[in-house]
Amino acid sequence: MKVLRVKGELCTQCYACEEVCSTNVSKERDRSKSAIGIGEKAVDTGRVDITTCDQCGQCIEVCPTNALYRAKSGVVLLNEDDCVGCLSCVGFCPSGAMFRHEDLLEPFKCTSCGKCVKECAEGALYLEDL
């Protein structure tokens, strides 16, 4: 299963990650529907804040209708058809990994697609094999 790690502190906050990816989600260049979340940089350490889904499935348990699944590559993923936009694991992402927006019906998170790994010039953003 493929994973998306973060250094934190190789991070510049340039946001091409959350460009690409809300061009992957909600297929607009819109930040604020990015399954990345580029926050602060501490002022003690430098390290940006990124939050982003680390596939441990606590979400699946809290999903009614069982739209949350693990695919067989590992990763977990989002069935917008069973999906009614409850909000559960939203609420319930021990990583604050789920989004959601306005806009949107259905929360979305990351796929571990690689998209961002590939967008980001300093190396913020890498794929794990666990």
Given for the second form:
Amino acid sequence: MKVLRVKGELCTQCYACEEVCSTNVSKERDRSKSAIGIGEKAVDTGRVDITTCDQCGQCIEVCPTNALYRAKSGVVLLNEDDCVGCLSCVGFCPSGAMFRHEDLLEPFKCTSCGKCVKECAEGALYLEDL
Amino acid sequence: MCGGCKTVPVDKLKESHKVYKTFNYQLQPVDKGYANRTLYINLSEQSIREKPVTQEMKDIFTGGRGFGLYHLWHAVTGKTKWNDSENEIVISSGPLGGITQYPGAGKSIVVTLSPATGTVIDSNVGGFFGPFLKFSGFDALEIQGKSEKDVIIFIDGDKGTVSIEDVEVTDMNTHVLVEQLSTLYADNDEDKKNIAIVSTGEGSETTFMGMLNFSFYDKKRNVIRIKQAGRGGTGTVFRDKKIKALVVKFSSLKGNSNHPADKNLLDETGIKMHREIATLDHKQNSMRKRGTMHLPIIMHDHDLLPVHNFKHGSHPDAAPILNWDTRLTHSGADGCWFGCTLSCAQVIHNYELKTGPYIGDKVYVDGPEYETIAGVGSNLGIFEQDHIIETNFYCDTYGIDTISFGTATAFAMECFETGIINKEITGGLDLSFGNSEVVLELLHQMARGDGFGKVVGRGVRRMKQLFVEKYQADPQFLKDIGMETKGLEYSEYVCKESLAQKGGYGLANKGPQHDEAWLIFMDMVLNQIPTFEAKAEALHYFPMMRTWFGLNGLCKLPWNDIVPEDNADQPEPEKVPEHVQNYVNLFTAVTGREITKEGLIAQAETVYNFQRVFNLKMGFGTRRYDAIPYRSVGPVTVEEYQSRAERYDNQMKEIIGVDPADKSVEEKLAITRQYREKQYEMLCDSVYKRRGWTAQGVPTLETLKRLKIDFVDVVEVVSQHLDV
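Can you switch from the form predicted alone and show the form predicted together with its partner chain instead?
Once more the chain from above appears, this time first in line as the rest of the complex follows.
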């Protein structure tokens, strides 16, 4: 299973990863629809707080419709047809890595597709094969 | 529901499927929480039509229980009996019902004239029916009239049809019936999640404590499960109308099916609550793990768990039924509606039945809830988990309310133990406390409509009358130990030491059910409301807050069975102010109507007072009907007094100001009784005053006017009581 990992100390907050990620969700470049979250830079360490999904699967358990499932690749995916938009997964995600947007009926998450990794010029993002 | 029961082959079901009447309607989306139509069905005439929802209905009655009361009020006269044709069953969710983003938002509220009380009853129940009904196009379903033969009402929210039909070869008992109907009405197994069924069972036909099972599809386990509209005999009315089931099909549920005015606010409020539950539930009540099963041990520790017909609040042998952790399974999403992350809908699976017509079958048993554990367990002196599970299963599938069954059986048992009735009268049943085998036989008799089960199934009030008239019982003793008020059996808390809870039970509009006010801890344990004024204020605020949930299709549990981490530091923490603000946000987010915290209470107060007037209309509703049995006030018998002698003696000395030293137990019983009964009357005075009622408990014309329910017919009913 591929899992997105981060090196917050290398991040320059250029948001290129968020832009490319959002095209997965909305087919347009709109950072508010990104499944990776670039947060604040810590004053003391200079490390940027980056929210990503580690594919832990706790959202699968809390989903009442089985819309969330672990694919053969090991990555946790959402079947939008089965989702009733309860957002339980958003509230229960321990990493805050299940996102939602007011324009969208279903939440969205990182699928370890790697687009952001390719986009990141600083090498702050990488896929780890577990 | 059913692991191994035999069922009718699907082709046989299809062969016997007959459609008597069909009504087509225009499908249209819900708008800001309202479908803006209700569905009216008359079974005598086999007629079906839709009715508009007026702005006045929304402004005054809000929805849910409010809509139920509104429709029933216009359907019946003061002389209508529960089994008259004009009595209705009304089911309505409410404007917030069916939102998936916030926990506990899938409730249906059933309103009808009760066979137990003779007046209006309301029951709040989970499952998919209410939301699916609304999303199919109707804010409420009104069923009037009586069918000559068994019927199923099918609402197809995908196609826009309502039909009256039947499938003759089905079973009547819920756990089999829902499987059969689900198979018949779903296109395939995957489609079963889109079907919601309301049904009951054979016990509803022979008792006055019949209840309705509302189904929900458990996608985690791929089984149909049920929740109960338990109180007041709704199932009995259902079968009196010859309804076998209500089925609704709705296949396109999404997060915006309720078409909220402000989805962003709705989403944010919901996510905040999910996060709170995720991080705090396991540190608080563990509802996700235990549901209401976390309560027996707490109630036992505080001497509040009913034992032997509410004589005592604990028992040395109670340990086996105080902790259920090893019996439960968890799916991680055990809610009775989508998005309920409080997930209290616990289930025991693979339970092998030991008695009755389904002996040997392995079944799912929902619950047992606290009330069932106390009602059919401790209150009958039975401290065995399997007995409680077995009784729970059969009550559910037979359509019998576990609370009324427990309380009525406890009364019969005490009458047996005191010699008021004997084996000759019970048909050979030894109704001693603790006799599990006989309790189950009594239950099976109810389903068969024979034996002494039929007598107990009529409830405490009718047993009292029968035992006095036929067996020369002392009417005062039966009045003292018969745990009913207004004709409804008490739910399962010993309230002897909480004056506010005595009011919570006695002053409840529908009869002694704790969903109107549960104040024992505030009053007795935490001593937060020591004065009459404080108790009266609590008996104003909390019943209104809880009524509000029933207007909106909501569950009470996410309000105060989980609280924010800093709740204790907030002003009036008992109200859980942050959560009340959540409800303000939800109401505005869905309906687009601005409201305040006070506004929520005002909405509820309107409907609450209307229900009080409804009781007046039906010939009840004044002070004398708020009287409560002395068993709920203080010790009736010498045995009871002596079991807590130190407590009662101390109270006599310190509170009443009488030295108990030279008094006999009988004298002490009388002194305690005189004091406690007076306290209850003083409480009634305080509460009536706070609620804007006369000393007879009648809402004044000023109160009706303030609440904008001074309709001509309402004033007419009230005026008859203001001159007295």
